[in-house]
Every structure is written in C-alpha cells, then in structure tokens.
Amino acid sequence: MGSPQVKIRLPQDTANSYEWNAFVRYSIDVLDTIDGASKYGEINEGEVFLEIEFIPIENAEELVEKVLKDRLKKAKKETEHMGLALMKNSTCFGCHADKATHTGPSFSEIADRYENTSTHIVSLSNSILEGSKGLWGNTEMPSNPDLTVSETEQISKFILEQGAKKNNWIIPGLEGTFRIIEKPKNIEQGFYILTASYTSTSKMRGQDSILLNIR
C-alpha cells in the first residue's frame, strides 16, 4: 500500500510566477488506493492542508538556488505535527483558523497572548479540555471531554508554534485563494513554497511541494 498521491494545481497562465500583493488561486488533487479520488468527491477535505511559507531573499549575494533547494528538500521530508493530526479529527477548525479570525480567535492571536511556555501550554490545554467563556469576548468555547490532557497539550503546542510563525500559514481544504504579501522593505527577491498534504484513513501521508517566484 503506497502513500496517497497529492498534486497542487495552479492556473496554467501563471508559470508559477506572481506579483507582490496578488491573489493566488489553487486546488489540490488527491488519489488514494483505499479512500478514492478528490475529483469524485471521495476525499475528506478535513485531512487536506496547504502550508504556505514565504522565503525572503535579502541580498543578491545569497545563494538563492541552494536556499530554495534545501528548503524544498526539508518540506518534502517534514512529518505532520501530532497537535495538527488531533485537531483534524476534532471540531477545532470549525471555529479557528491560523491567521484569520472566525468564531474563535486565530492561532496568531492566541500566540500573541500566550507565550510558548509549559505554564501557558497547561492553561490553554485546560481551556480546550474544560471549555471557557469570557476569555475572548462573549463567545463561549465548548468543552472537549473526548480528548485527554496529553492530547490537548499537543494541540496547544501546535497552536502556539504555528501562530507564532509570521511567514508561514496553513489552510484546510481542497481549494482556495490566498494573497501574496506586500513587498517588504530591504527585500530584493521573494519566493513562496507551497506544500499540500493528505493523510489517508490508513494513516499514510502524501504531499507535494512547489515553488512560486514573486516578482
């Protein structure tokens, strides 16, 4: 039994090159010997994620090709964080997103309030496990009694780690749109690395990484 086949699709006329502040439309194709194919609606979208990472090139003397080659190689070898795996099997993404605010606060907002320390991990874990009210306005967070303390701590670690990343975003689903950032000062060149992944019901993970040139 092999890993799922995952493929990122972009509009054919872009040639993987985009301007600063532009919108990027994408879709993700998934094919698995057990679960089926995304084109037939057989794939659970909750197990499909796109990770977006911005790589700034600060000066022309940097070995651009080596930097990007090493990062792409690393992206292809990265494994899924246990906290993310647990969140995908819960209702977390119904109310929370990485950088966008939905019903509940975003990961980045949570990371701004809580430092990634053992004390704050325990505090956040308790809120996930027991529920909370009044911490983020009037919205009430329901309890999650089906999770263990160890599991909620793993989720807390992932939220704080991911939320603290300023040049890295994750988006669930088989298709969507994201926006390239405005050109930062003192940056000569920029690239985006997109990594799509899918975890099958047999717990096999497939992924695909591509590079976008930002001009």
Contents of the next structure:
Amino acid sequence: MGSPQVKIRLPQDTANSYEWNAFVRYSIDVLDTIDGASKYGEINEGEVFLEIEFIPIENAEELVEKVLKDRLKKAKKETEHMGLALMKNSTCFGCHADKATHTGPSFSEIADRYENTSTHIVSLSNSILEGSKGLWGNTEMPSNPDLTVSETEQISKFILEQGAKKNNWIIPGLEGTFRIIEKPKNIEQGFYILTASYTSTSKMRGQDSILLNIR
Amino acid sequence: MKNINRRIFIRNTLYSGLSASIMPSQLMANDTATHSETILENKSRTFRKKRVIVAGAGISGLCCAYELMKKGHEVVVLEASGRLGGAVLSVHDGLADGLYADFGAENFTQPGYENYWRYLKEFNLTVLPYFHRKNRLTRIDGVWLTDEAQKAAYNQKVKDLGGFNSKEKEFLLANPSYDLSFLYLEPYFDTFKNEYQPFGIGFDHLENIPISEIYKQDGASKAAIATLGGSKTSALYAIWQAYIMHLRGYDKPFKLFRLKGGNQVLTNEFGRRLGSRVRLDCQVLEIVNGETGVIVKYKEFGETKEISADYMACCLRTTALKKIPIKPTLSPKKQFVIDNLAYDQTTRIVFQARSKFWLKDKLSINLTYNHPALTHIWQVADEVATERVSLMAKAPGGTNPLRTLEAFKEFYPGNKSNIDIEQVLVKDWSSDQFVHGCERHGFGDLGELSKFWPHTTTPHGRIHFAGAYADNRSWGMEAATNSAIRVALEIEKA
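Let's compare: the form predicted on its own is above, so bring in the form predicted together with its partner chain.
Every chain and every other molecule in the complex is listed next, the one we just looked at coming first.
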C-alpha cells in the first residue's frame, strides 16, 4: 500500500510563469488505492490542502537554484501540524480561512490581535470550546464541545503560528484561485512554491510541490 | 391583448435576430407596418438580439435569464451544481406524509418584494401566510418570556432610564416601539432622490458619525438613546436603510408569506420556462471581458470548455466569484467588495414530530431559544394534511444537529415527555460547496459604506453583477429579483 498520489494542475497556457498580482487558478488531482480518485468525487475535499510559500530572490542569481532545492526538500519532509489535522475534522473551515476574512476572523487577524503566548493559547482554546460572541463584530461562533482542551490548544497554536506567517498561505479544497502578491520594492523576481497534500483514510500522506516563477 | 402583443413581439424578435445584418431595414419596416402597434414597430427597428451568458442558476440568475429571454435575447445559464435554485432550497425527501421545509430563503413580505410578487402572479403560484413570529416565547437569561412580558420589561427599562420625552411619547401613541428610530430618521428622507444613491445628497459626512450621535443631537431622551443603541452604526447607513424600509413600507407592521410546496416552486417555474438554456454541472472557471464580447471557460463533468457571448450577467455570490479569475482584472474597488463581503453562516435543522406535541402544554411552537446550538424554532408546511409536523430550527453554521435536538429538549418550556420528535434533517450552509452562507452582512460600520457602495453593483465592462448581495437591502429573494431585473435592463440598454 503506497502513499496517495497528488498532482497540482494549472491551466496549460501559463507555463508556470506569472506576473505580480495575477490570479492563479489551480486544481489538485488525488489518487489513492483505497479512497479512490478525485476525478470521481471519491476524495474528501476537507483532507486536501494547498500550501503556498513566497520566496523573494534578491539579485544573487547563482543562489536561486540552491535556495529552491533546499526549500523543496524541506517541503517534502514536512509533516502536518496536529492543530491543522484536528481542524480538518471539525467545521472550522466553513467560517475561517488563513489570510482571508470569511464569516469569522482569519488566522492572520487572530494572530495580529493575539501574540503567540501560553495565555492567549488558553483563552483562544476556551473560545473554540465554548463558542464566542461579540469579540469580532456581531457574528456568533458555535461551541465545539466534542473537542478536548488539549485538542483546542493544538488548534490555537496552529492558528497563531500560521496566522503570523506573512509569506505563507494555506487553502483547503481540491480547486481554487489565489492571487500573487503585489511586486515588493527592490525585488524583481520571486518564486511561489505550491505544495498540495492529501492525508488518506489510512493516514498515509501524499504531496506534490511545484514552482511558479514570478516576474 | 396581451397575447397579440406577445406574438408580434416574438415575430419582430425573429426578424431582427435572424437577419439583422442581411435584411434591409426598409423591408423590416414594411413588414411590421402591417401591424397596428407602432411602439412595437419602432422597437423592432432598433432591437438587437444579444447573446448573454448568465453565470449561476440561483434565483437571481434564473430571474435575469428569464427577463432577457422574454425580451428576445439568447441566453445560456451556466450552473456549477446539479440543481436549480441556489439558496432557495425546498426539501421534501426524508420527510413523511408530504411534509416539506425551506432550508434556504424562507419567506417574503407584503408590503415589499414587489418584483417577486409580480412573478407569483404571472406564474399563478399559491401563496400562504406565514405565522412563525406569532405568539412567540423568548428565552432570556434562562427564563421564557411572552412578547407582552418582554414589552413590560422594555417599558420598565425605559422607566428606569428616566422615561421618554414628550415628542417620543406622542410618536409612540401612533407607532410601535421598534419604530422609534424613525422619529429621528424620517426628517432626512425627503433629501433622497434615488433609493440606490445614498451619496452626493449632502449626507456624505454622516458616514463616519454614529447614528447615536444624531439621536443625541436631535434631542432624543436618555432612555431613547440607550434603547436605540447605534454607537457603532454609521448614521448615513442607518438613515439610508431606514429610507428604503420606509419606501417599501417595512416601517409599518408587515405580513410574512411563503409559497405552497416550498419557495423553490418559483425557481422551478423559471427553470421550466428557460428549459435547456440552463446547463447544470457547468462551473465557470475564468471570465475574459473583451472589447467586443465575453469569453467564459467552464467545466462540464471535468472537461474544460469555452463559450463566448456579447455580455455576461454574473449572478454568482462573491464567495464563488473569489475563485474565478477575471481578465482584465477588476478595479481595486470592485475587487475589495469581492474579497471582503461577508455572509451569515447558518445551519438549518428540521425536526419531524409525530404530533403537535406543544399543544398538550398549551404552548406556541414559535420559540426563540437564544441557545448556542438553537436560536429559533417554528413550524413549517402546516397546511399539509397530516398529524405529523415539520419544525424548522436555526443555529450558527457548523452546529451538530443532534446538539440542537438536545438543547431543544433540555430547555423546552413544557413537559419534556410530550416531545415526540422522530426525525432530524440538516442543511449547513457554511459547508455548502457552491452556496457558501446565507444573507450578506450590511455595510453599517463607521466608514464602511463607501468601501462597498455603489461598487457592489457596478458592472465591469461587459460583465454585469446581480445576486441577493447586489442590491441596496439584503433581504434575499427581494434583493435577488431586484438586482436580476436591474441587470437585465443594463444589458438591454448596453
């Protein structure tokens, strides 16, 4: 029994080269010997994630290849954050996203307001367990009594860590669109590393990474 | 008379559509001159059949496509999901004895919903009164209160705050207490020239002033200021919304209605008339707005296809639009709306019970629980001839329906052993793939309105935007039909 096969697909006409501020549409193909194929709707979308990382390149052309190789190697070794694994099995992503505001605040808004300290992890964990109202506008957050304290603390840790990452985005689902950042000052070129991952029902993880050249 | 008009109109449409470029205009004029309708004759000369792609077969997409079709235009509706109706969803499956429930858009009003009512008359649909707010009991701080008891508590609060002033007292002799704000907002109404334009009429500065300041400034009593609130609501937004409500008659007590068989009956009727013009399982992937037309890439059963037309009526909610690259890119103001518009996230839970068990407890089933897993509950489809009942409950998105049932039982104001619920169905809009969420949020925070309005409704080249989010008030089916008709007219005139 092997790991699931994961493949990132981009529209053919772009040749993985994009302009600053452009929209990128992607889809992710998943094939697993037990779960089945995304093509036939057999893959749970909630288990599929795209992680996006921006790598700015400042002049040193010869270093480009090395930086990217190291980064890609790292991406391949990464395991999933416990907090993210728990969130996938809950209903969190219905209302929250990493950097975009949906009905509830984004992870980055939460991380902006609350520093990653043990006090904030405990208070955030309480909000997840018991629900909250009035902290972020009038919207009500339901309680999650099915989770344990240690689980909600893991989730809180993940939210604060992920939310604080500036050049890193996580998007759930088998397909979607993201927008490349505006061109930063003093930088002509950069790369986006896209890493799609899927965790199968037998807890096997498959992933695929590709590079986008941004000019 | 109606029939004759229609026949002439269809014939004219055919002429102009099939042979506009090769038929000399004189010939067309000669032909139509045999008919007596001069207005229509003129129309035929200038009429140009347009090809329009409508994105989304929710109520706004279907309504817009229907209007364009009636005007003689060629429409294709691309719908990502496998069903018509979007957030209008009436469910019969899983319920016994012909019971049903509206999991999505639940009611409409009178007065109000004028465009919506027009279709109900045109299609001869059966409308039923909806009493889900009558004889309501509300649970506050663990205690069940009748509307009268709540009113008494409100009156006591007002008294404790020093009471209303004479102007307010006089106003409340003729108006319900929930309308008190109108005493202070109404003087601003005459300045509006158009319900779609709150800006440029001398009120722009009010966007950054809380409405509570206006109450204070205009002499409201301490009790009125405390009960009206509004310290975080923009005065411009509050005045504008109150003006729209006044215009539509919502500032007076209004009646609630629903469609017999479920509100989806209307979207089904639109769909039936549009026939194969609606293509299901066709998800829009990319839109290119060109000089002479629009090109849309879409996915049909996994296969990417392309279609072009003169215009697009984009009737997708912003949650779906976020995922669709549009070329050339939208203006920053338009993009802001798409990125930041927020929606209510609600879970609808339906209980089927064997009987009207609450009658044994001499209670109304219109109950406001104010519980984290159950906000309200009421009866639906009460006209169905059966002893069984279907009850609709509301909870925040992501709520486990069995927790809703538990909360219902635990805090039920009568004898728990009378409860005979036998079935639980659920629709969580926060996890719907295509219809993510319910009504859009308002733009009422200080300084927010100009970030969203009027950009929410402005077209992008040949792409025009409709949907329940794209009107001046967020009441779902009213906003959807209003904006659909607006877009059909925009494209007609373009």
